[in-house]
Structure formats: C-alpha cells, structure tokens
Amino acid sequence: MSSKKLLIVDDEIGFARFVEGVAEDLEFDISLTCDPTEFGALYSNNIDIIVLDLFMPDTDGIELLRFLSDNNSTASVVLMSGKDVGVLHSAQELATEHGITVLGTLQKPFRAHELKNVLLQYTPSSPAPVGSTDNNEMPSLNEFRQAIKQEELFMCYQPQIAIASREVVGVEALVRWKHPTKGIIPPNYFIPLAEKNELIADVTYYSVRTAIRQQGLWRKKGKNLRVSINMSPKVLDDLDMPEKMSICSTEMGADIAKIMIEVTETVIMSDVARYMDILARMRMKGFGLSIDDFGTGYSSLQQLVRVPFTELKIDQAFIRKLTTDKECHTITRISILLAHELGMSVVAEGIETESEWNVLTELGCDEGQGFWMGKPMPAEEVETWIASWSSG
C-alpha cells in the first residue's frame, strides 16, 4: 500500500520543518514549501492532506482554499494560524462551504501531540458502495406524487431527553419515504422536491395528522409524550390553521399542551403580520412554539421578541463542534442563557457523543436529542426504547 501524501505550506521554514518531523513519525510521504506561489506547481490530485498556514505573503491561505475548490480537490486540510483566531474559524467555515474536509484548526504555537491528534483523524474518502443511490438514481417527481397517493410516506420519532434527569420527555416527528425499489429516500431530497412542486401541503397534512394521532394513542396508554412537528414555511400561511389543528387534536384525543410546532426563524420574514397572526393564535390555542435551527438565520433576536416562542432549538451545526470550537461553545452557552432569560426551554439537537452531552449538562441545557441517545424510530419501537433507556 502506498503511503499517504501530505503537503505543507508555511512561509516559516522552522515551523514547516516541525510539522514535517511530526508527519514523518506517522509515515507520511511529505512535500514542503515555504513559498505559497509554488503551491500550484506542487499540488496534485493524489495529495491526501494539506497543512496550510493562513497568513502568508503574496498568496494567503484563503486564496489557496479557493484554488482547491476550483480544482475539485479531495484533499483534507489542516489550517494553522499564529494570528487572528476569528480568521482561523472563518477559514474553517469557508472550507466547509467549498466542500473541503477540515481535519482541524491549530493556533500557533502548538505542540507535536496536538498536530498528531489532528493528522490521525484522516480517513481516505471511499467510493460510493455498489447499489447506493445517488442523485441520478433518485425517484422522479411523478414517483413522489405516487408515493403520496400510495401511502409510501411514514413517520419516525426521535427521543428528546431532559438532560438533568435523563427522563424521556418527548419526541420529534420526522417524515420518511420508503420507495418500493430504491429503499429509503433522504428527506433532504424529497422535502425540497415537495416544496418546489406544491406538494408540501400534502406532506405536511399527512405528517401533522399522523403525529397528532400518535400523541393521542400514547396519551391513552398513559405515556403523555410531547410531540414536536416541523411546519414548512410553504404551508404556514393559512389563517385558519390554528383552528384546524385544534379541532384535529380534539378529534385524535391528543393533549394540545403536548404538541410543539417547530418553525425556522426565517419563516416569519416574508409576511411578518400574517405569520405573527397565525403563530400567536397557535400559542393561544395551547400549542407550544419552537424556534428551530436557532442561530442560522438573519433576525434571530427580533424573531424571539415578535413571536411567543416557548422553546428554542440550538442547531446541530453548533452542537457537533461544541467540544472543539470555542466560538460554537460560546454561541451555545449564550443561546441557553438568552432563552432562559426569556422564559424558554432549550433543546440541543444533533448530540452524537457523550462529551457533547456532558458539556450541555454543564451549560444548563434543558433537553437534548441526537444519535448518541436514540435515532429516529417507528412509533411501535418508541416504548421499548424508552424502557431500555430508563433502565440503562
């Protein structure tokens, strides 16, 4: 097997040699340059990792990230800086937007073991497995229309857990599509498809009624779980919706106080008065209101004042970097403090490790959901899962 190829770009020759020494111990095949203008000549598509200093004369690290993007590079990068931490963080976000894998960021000076730990995170990109579904093999619009008619959609429920007590207090209802021959179709494919082709109302109607019915069924069995339901901006324009959902909840035997309506913070921006009308009356009917993906929109604080939200969900983009990114930790901490000052509970989504759970415990986050605790599952599996979690 050929060794992994690593390219070091740093105008400080002493530090470049230091990185080279650490990488040699890990048996990398190393190229090195202290002149960023040589990058184009040294770069090739078979390079696995690029260790890149951001602040360099003539050609800086941001320009080299743009070069990698323009050349559809599959190389992973390690970003270094001895100066502005904010720029280092922004460069990481920029690389991610370009589709470049960032193994880590290192603030100079750093120790050999810190660099080693970052380099050891590298795993070669693998070709798609045989039989996997890519966008060219995704179902057509007509197939999706048939899926709605033929009841190929179904609901899964992801547990939401009180962090202090570890009690399962609710679930988020998530719509899924199982194609008869192509298997499970990802929601990030069919939800935009539905929104672009005026089918999202059908999907939402199915999701809302099914989730409310399920809440009623659990309630009758003595498990009055809160059920959170995502509401697409495309359908949140019906002034009669609060009444319709209230009637539906009564018919299904559901507890309105245990129905949480999740909306993204950008939902209220196009027709402020209309959305405020609908959401305020939703709250007056007794439904909970959750602002989803908090921190990813443009007017977060303004929306918190405009609408009587009862819950704030911290976006998983911040949670998955909680233990490694100071800025994400700060945003999470301040979001929790802000929500609590406004009388709202806080749910962290996308928890994937015990260390993230522990940090959220220290920060006083109320609830969490994520793969570390439980993945989305069919309704019939929820009670068994709760019993297992509670006894664990």
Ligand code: C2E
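Bear in mind that the values here come from a model prediction, so they are computed numbers and not experimental data. Residue numbers count along the first chain shown, from 1. Rigid core (definition): largest C-alpha set, two forms, superposition within 1.5 Å. What changes on going to the form predicted together with the ligand:
- Comparing the forms between these two forms on their rigid core, the Cα displacement of Lys375 stays under 2 Å.
- Shown in the overlay between these two forms, fitted on the rigid core, is a CA shift at Phe110 of 2 Å or greater.
- Core-superposed comparison between these two forms: the Cα of Thr210 travels less than 2 Å.
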Second form
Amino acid sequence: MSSKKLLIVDDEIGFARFVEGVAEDLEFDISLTCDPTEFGALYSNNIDIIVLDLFMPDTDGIELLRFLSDNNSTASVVLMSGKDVGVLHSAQELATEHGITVLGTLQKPFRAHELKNVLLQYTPSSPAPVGSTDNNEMPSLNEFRQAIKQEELFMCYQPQIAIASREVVGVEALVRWKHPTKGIIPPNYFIPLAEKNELIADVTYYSVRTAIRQQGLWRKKGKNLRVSINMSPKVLDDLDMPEKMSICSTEMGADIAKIMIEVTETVIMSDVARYMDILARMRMKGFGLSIDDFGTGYSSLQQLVRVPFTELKIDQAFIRKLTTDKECHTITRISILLAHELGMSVVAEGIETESEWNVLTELGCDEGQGFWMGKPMPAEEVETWIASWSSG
Ligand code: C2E
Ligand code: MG
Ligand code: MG
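Can you give me the structure for the form predicted together with the ligand, which would complement the form predicted alone we have just seen?
Complete assembly follows, chain above in first position.
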C-alpha cells in the first residue's frame, strides 16, 4: 500500500523538522518547505494532508487556503499558529466555507502527541459533495413523482421539551419518503429535488394537511400538543396560504394557536419584504411563527424586529459545539438573550448529550429538541414515548 502524502509549509525550519519527525513515525511520505512561494510548485492533487503555518513572510496561510480552494483540492489541512486561538478559529471557519476539510488546529508550541492525534484523524475517503445527485443509489425524479401519487410520503414527529419543567410541549413534523426498495429517504435529499422541479407545493400540502390533522387528533384525545411545520420558501409566494391553512385547521378540529410555522433564517432574510406579507397574515390568523436554523443566516436586528416571529430555533451547529467551543457558547447565550428581549421563546435543536442539556438549562433556554431526548417517530409512537419520558 502506498503511504499517504503529507506536505509541511512553515517558515520556521526547526518547527517544520519537528512536524516532519512526528509524521515520519506515522509513516507518511513527506515533503517540506520553509518558503511559502514554493508551495505552488510542490503542491499536487495527490497530496493527502497539508500541515500549514498561518503566519509566514510574503505569503500567509489564508492565501494558500484560497489557492487550495481554487484548485478544488481534496487535501485535508492541519492549521498551526503561534498567535491566539481566535485566529486559528477564523481560519478554520474560512477553510470550511471554502469546502476544505480541516483535520485540526494547533496552537504553537504544541506537543508531539497533540499533532499525532490530529494526523490520526485522517480518513482517505473524501465524501461526495453535499447535494450531488449523480448518485446511482438515490432514486430518480420520476420515482419521486410516483412516490407523491402513491402516498409513499409519511410524517414523523420529534418531541420538543420545556427545559425547566421537562414537560413535552410540542413536536416538529418532519416528512420522510418510504421508498419500496431503497428504504427511508431523508428530506435533505428530496426537498431540494422537489423545490427544483415544481413538486414542492405537493409535498408541502401533504405535510401541512397531515400535521394539522394530527394536531386535531391529539387535541381530541386531550393532548393539545403544539405541532411545528417546516415551510418551503417556494410556497410562501402562495398568497392564499394563510387562508387555506386556517380553513384546513377548522376542518380538522386543530387548535390554530398550537400550529407553528417554521421558516429558515436564510430564506427570510434573503427577501424580507417579499415574505413579510404572508408571514404577517399567518400570524394574524393565530399561527405561531418560528425562525428555523437561527445563526446560519445574517439577520439584522431591524429585520428580526420587523417580522412577527414568536419563536427562535438555534441551529444545531451551535449546540453541537456548545460545550467545547467558547464562541458557540457565546452565540447561543446571546441568541437566547436577544430572543427573550424580543418576546420570543427559544428552542435549541440537536441536543445529543446531557451536558448540552445542562448548559442550556443554565443559559435559560426555553425548550429543547434532539436525539438525547427523542428521535423523530411515527405519530402512533408519540403518546407511548411521552408516557415513558414523563415517568423517567
Ligand atoms: P430542520 O427543520 O432544521 O429539522 C431538524 C432536523 O434535525 C431533522 O432532520 C431532525 O431529525 C434533525 N435532528 C433533530 N435532533 C437532532 C440531533 O440531536 N442530532 C442530529 N444529528 N440531528 C437532529 P430531518 O428530519 O432529516 O430534516 C432535515 C430538514 O428537512 C429539516 O431541517 C427541514 O428543513 C426539512 N424538512 C423536513 N420535513 C419537511 C417538510 O415537511 N417540509 C419542508 N419544506 N421541509 C422539511
Ligand atoms: Mg425545522
Ligand atoms: Mg432546524
């Protein structure tokens, strides 16, 4: 088996040799340069890992990251710097945004075992780009068209829990596709497909009707759970949507005050004026309005105040790093303060551990949703799940 190729770029020769020594122990095939201007000459597309110093004379590490991105490099990088961790963190974010895999960041000076641990993270299989659909495993558009007609879509519901009281207050309705041979297909695959091919209205009407009917059914059984529904931007252009949803709720015996419409932050902020009309009218009919995946878009305070949101959902990316990354902790804390100041309730999404739950309790977050408490499940399982959660 040919050994993995590693390139070291650091203007300090002593440090470059130290990195080389560690990499040799791990049997890498190493090239090394202390002159960043040589980088272009040494770089080739079959390099697996690049260990990069961010601060060098003439060329800095950021420029080299841009070079890698421009060359569609599949190499993973390890970023090093003698400056503060904030710089490393920003460089890491930048690299990730450019589609570069960052194996780890190391603040100089570091120890051999720290570098070793980072290098051992390397796995050669570079994942397929997100959203690529030339995957033979994935069903085709035609199959999806059929799926809608043949009622292969179904809804799952993930519990949302009040953090202080541990009471189950609501569920988020999440659509699934049960493919006859390929199993359960996730929405991240078929929602974009539906949006591109004028099928999103069909999917949305299915989700909306099913979720509203389910709210009505639970309500009749004396469990007036709040049900959150994801709304694609494509259907927010349908000016009759508030009226249709309101009529549907009355027909199904659902409690409008317990229906929450979720719209992602990126979508809303892309064109606030356009969506304002329909969202304001939804609110006037009595539906709740939730801003989903908060923190991934770029809302200005002014925009946030203008849209009558009642709930803010902190994106999972921040919760995932809540206990390990100071910046994510800060963003979460400030988002909670901001939401409360604006009179919104806050849901943290993607809670996977008890320690995340504990930090969110300290931060005064209102509600949580995540695998640690409960995964999305079919409607029939929700009541049993609530009973076991409440007794646990
Ligand atoms: P979303 O609205 O942000 O939904 C939350 C997603 O996070 C769900 O994925 C859920 O299963 C997942 N999740 C929840 N807790 C955890 C956790 O602790 N760890 C991890 N790793 N994941 C967690 P799902 O069901 O695959 O949905 C993905 C996205 O698809 C949703 O993101 C939403 O934007 C969209 N979507 C789902 N259902 C519908 C629908 O009926 N209509 C529309 N338009 N979009 C939908
Ligand atoms: Mg959502
Ligand atoms: Mg979300």
